[in-house]
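Form predicted on its own, single chain, as structure tokens, below.
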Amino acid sequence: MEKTVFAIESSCDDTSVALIKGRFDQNILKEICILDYHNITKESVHIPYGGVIPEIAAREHASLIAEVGNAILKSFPQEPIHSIAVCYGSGLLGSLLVGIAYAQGLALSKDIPLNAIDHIDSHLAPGLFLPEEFSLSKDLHQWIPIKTPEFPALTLTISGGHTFLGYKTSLDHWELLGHSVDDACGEAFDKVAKLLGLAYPGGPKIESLAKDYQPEALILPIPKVTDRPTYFSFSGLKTAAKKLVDSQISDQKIAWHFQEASFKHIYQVLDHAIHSSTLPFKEIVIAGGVAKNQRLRDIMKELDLPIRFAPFDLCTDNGIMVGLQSFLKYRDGWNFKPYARRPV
């Protein structure tokens, strides 16, 4: 049995849509084929401001989403669409509303189910379903066998807006273990990059600047949330990095030490979670935009469990992850709609 989902992601500054077909065996997803995918990033619009401006992001989505989405639909006029999947949160309110409004109109016009998809859940979906070596350049239009992790699995979603540690005992069940008590990891990278005079987005710029620095003893503290050891904190580390900037230390040295201290902090939190939990974790799944950082990948591979990352091409916000997450809802019926849940 095959089902096709049209997926929409507009939670921040990327306008992203995808058309994905899934093969099921007794309601269990076995293979997926990405029929089409369009992602338009508007980083250049936000660079002059040093970050995403919500009002500008929403207006960009409004100018793009119908054109991009309708282009995919026109390319596959004979493809039966069984569900519309749209990210409904978390994210920037105006940006989300643009995607939801387009999805609602499309679902109503075609009289097909509409599924509201959680942004944090969907970030993990590529890591739960696809092999790490999946590539958009070679694997579009191909049937890809589903490759799920062993459960229970420890999960980390780490991006510009989110740092969440949790665990899954199955594909359908996720529980929170901890999160950042202040800045998200990627947010802290952007802010330190701005201190260094680097353009937005700052994470890739810091990674590039730190890449060839000769390793040495850390001069920045590794953060720790004393009373909640499975939680994260990056605000103090950001302040410590600012003091280094003020002391005229080289930008490359600051970038390396900040990146190293951040990722050692994440390593220590995950290591504590692995060894203090009564759950016999069998694997770690890491997703989100920061998961593209090669130094993070190298450090996390030193943990005592097998580790899988979301495919490199699907770490940042994208419509494919929303579509994949919607397949998890198939067993419950594709009928949830992101309308008001109480009288206005």
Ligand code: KG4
Contents of the next structure:
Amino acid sequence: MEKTVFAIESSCDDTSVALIKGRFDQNILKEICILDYHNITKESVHIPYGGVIPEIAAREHASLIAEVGNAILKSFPQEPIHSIAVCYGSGLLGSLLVGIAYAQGLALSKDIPLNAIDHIDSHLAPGLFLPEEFSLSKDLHQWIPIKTPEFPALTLTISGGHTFLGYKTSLDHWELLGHSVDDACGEAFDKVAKLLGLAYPGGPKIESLAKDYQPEALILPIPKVTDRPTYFSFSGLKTAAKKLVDSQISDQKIAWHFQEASFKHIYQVLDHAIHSSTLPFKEIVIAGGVAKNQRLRDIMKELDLPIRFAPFDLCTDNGIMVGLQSFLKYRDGWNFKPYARRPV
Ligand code: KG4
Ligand code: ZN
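Having seen the form predicted on its own, I'd like the form predicted together with the ligand now, please.
Now the complete complex, all chains and molecules, led by this one.
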């Protein structure tokens, strides 16, 4: 049985749409084929302000989404669409509303069920379903066999808005173990990059600045959240980095030490979670924008468990992850009951 989903992601500054076909065997997803995918990142619009300006992001989505989405739909006139999946939160309210309004309009006019997808859940979906080697340049339009992790699996979502540690006992059940008590990891990277005069988004720029620095003993403390060892904290590290900036230490050295201390912190939290839990974790799954970072990948591979990362191309916000997450909710069809899950 094959089912096709049209997926929309507009929670921040990426206007992203994907048309994905899934092959099921008794309601279990076995293979997927990404028929088409468009992602427009308007980073350049936000660079002069040093970060995403919500009002501008919403206006950009409004000017792009129908054009980009309708172009995909027109390219596949014969394709039956069984569900429209749209990210409904978390994210920037104005940006989300543009994607949701477009999705609702399509769903109503074409009488297709609408599937509301949680942003944080969807970040993990490429890591849960796809092989790490998946890449947009070679795997678009190909049937890709689904490769799910062994459960229970420890899961980490690290992005510009969230640092969430949890575990999954099955594909559709997860529990929260901890999160950042202050800045998200990517947010701290963006803020330290700004201190160093680097353009938004700062994470990749810190990574490339730190890349050729000769490793040395850490001069920054590795954070620890007192009494809550499965939680994260990055704002102290950010302040410590600011002090280094004020003391004229080279940008490259600051980038290296900040990145190193951040990732050692994440390593120590996961190490604690693995060794203190009564659950026999079998695998770790890591996703979200910061999971693109190669140094993070190298450090996390030292943990005592097999580890899988979301494919590099699907770590930052994208419509494919929204479509994949909606396949996870398939049960003889998509029967949605809208209900409030978060206070507005
Ligand atoms: O998941 P994402 O696209 O958006 C949110 O949901 O927040 O993640 C964006 C974040 C930004 O903070 C960006 O600086 C960070 O991911 N990021 C990185 C790297 N690539 C993106 N951080 C560190 N190293 C990278 N290579
Ligand atoms: Zn995101």
